[in-house]
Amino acid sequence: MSLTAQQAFKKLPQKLQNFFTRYPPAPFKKYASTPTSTTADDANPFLPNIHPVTNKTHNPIYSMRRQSDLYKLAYKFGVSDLLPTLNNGKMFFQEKYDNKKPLRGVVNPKGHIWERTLEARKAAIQEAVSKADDILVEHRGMKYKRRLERRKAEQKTWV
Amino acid sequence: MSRLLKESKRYGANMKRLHPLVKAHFDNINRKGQIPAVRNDLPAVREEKQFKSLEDWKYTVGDKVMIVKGALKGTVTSIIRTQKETNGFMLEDGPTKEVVIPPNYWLQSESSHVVEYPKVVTSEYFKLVGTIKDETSGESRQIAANDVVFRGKYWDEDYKKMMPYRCIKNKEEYIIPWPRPDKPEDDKFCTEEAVALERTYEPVSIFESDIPSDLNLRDPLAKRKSRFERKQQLLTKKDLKLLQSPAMPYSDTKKAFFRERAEIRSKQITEMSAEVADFIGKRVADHLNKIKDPYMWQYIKKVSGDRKKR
């Protein structure tokens, strides 16, 4: 069974029909994507617009919750793109999933404390091993230094 | 302090509220402080158990009784007093006790601090005595009743109230009449009974009063109006002014706001053009015709605009 345009329009929930009556979709009327004057012709009912006389920001005519309700309903009937721009760049379903900001901890895991200090500790150990003879000489005196030199001189060069 | 508050004993010790054991303790202290003459011979009775009506008491002051217990057994005497607190009786020639009373309580005739004082007794201590007349011989004799019961009521002219007939239990044909009360002596300022009872006004109709409606018995120079008059007061100009809400003029800002709101409302689109409906309809039809999922169709049917409302 294929629906005609008239039949399909009647299937649209009353809430959406009322909205589109008051705010006709894009080719018939255009809506600003950024906040404008409340009295402007292209004033977006989803955005907090500014009153030209008082310079005060009015709350959006449709709250964030009602915007979401309308969008989700329109999405199920394939007319979500006919709605004016949503406030705060609000996204739903796949679009929301794709544009999701990854968690900081997932991108850069902190790691355990041994993982974080491993490189530094390795370097410190390497440095200490290379300086081992000097440190021993410093603490044990010249006699030990001479012994080391003698051992080096008496070292067998053959096997 | 209001009467009710005073009776409730909100501020101060209320003996009624105390625990029975605590109350007994305080009663004991009180008893020790009393002089022996004032002490009760019988234990005090709780208020709810105290006799109130004639039917409770059964015997009253002036009744002839016969003592059935103790050394005075068989004596015929009469009741001189009743004691409410103990449900007890004092008899004229009944048992007495020697009590010592301080000189400031002495009567004029007394010369000793030791006085014979009547003891309070319960109703088990005596039996009620009545007189019956033998119709054949015409002799009258006294009988003592073990107990009495009450059957029916009559108007007693001396007591000026309805009194129960006092019959001997199980022999109800014998009625022991109530004793005659002492006649009240009239003061010299008293109104005579005949004058007081004389009827001077008789209403003609219960619907229409003979008393004129505008009759005012109050002093016309009285400062304050009576509370009945105050209730019927009419609204004054001051009252009306207070009751009516003030009609405040709207400010220029408010007027501009109204104008703007009206303008916005006039601009609002209230009906959808066929063009727009067709445009949206096509989009919706394209989408719905692709749907194969039966559960999705179930949902669409539930929320659709052409759904029949229950």
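Quick caveat: nothing in here was measured; it's all calculated off a predicted structure. Residue numbers count along the first chain shown, from 1. Take the two forms, superpose them, and find the largest set of C-alpha atoms that agree within 1.5 Å; that set is the rigid core. Compared with the form predicted on its own:
- With the core held fixed, His139 shows a CA shift of 2 Å or greater between these two forms.
- Once both forms are fitted on their core, a CA shift of 2 Å or more is seen for Asn108 between these two forms.
- In the core-superposed comparison between these two forms, Thr39 has its Cα shifted by less than 2 Å.
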The other form holds:
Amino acid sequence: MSLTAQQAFKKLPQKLQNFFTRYPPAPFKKYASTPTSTTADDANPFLPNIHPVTNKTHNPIYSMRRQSDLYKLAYKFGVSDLLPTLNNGKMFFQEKYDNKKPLRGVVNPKGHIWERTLEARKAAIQEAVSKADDILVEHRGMKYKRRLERRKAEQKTWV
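Instead of the form predicted in complex with the partner chain shown above, give the structure for the form predicted on its own, please.
For this one, just the chain is written down, with no partner chains and no other molecules.
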């Protein structure tokens, strides 16, 4: 058994009923997404509007806290898309986490200094090991070089 629009409206909490009575939902009335004149037909109750005579900005009819309460209540009953656009583009619930940017440290962590320099140190060690014989010959002299060559020549190759 499906509910009629009026029966569904009666099931809403009193706070939402009062709001939708004063400000009809989106299908019946389109609200401005930017501040307009306070006397305009499409004046959004969640946005600060400008008085046409004095050109002074009037605060929103509903404060940020009351907007948040209304939105959360409407979300709970599945009618949040019928509300006018919110003042600061505030997001709630899952929508808030879907559009959130990840933290910089999570995406590209800095790491410890030993982790950052590990590759360079390994490369330096590898290069030093490969040049070890040349450095030793340079410091110990030609006698050591001949000894290395003799060792290499006498090395057993059959095993």
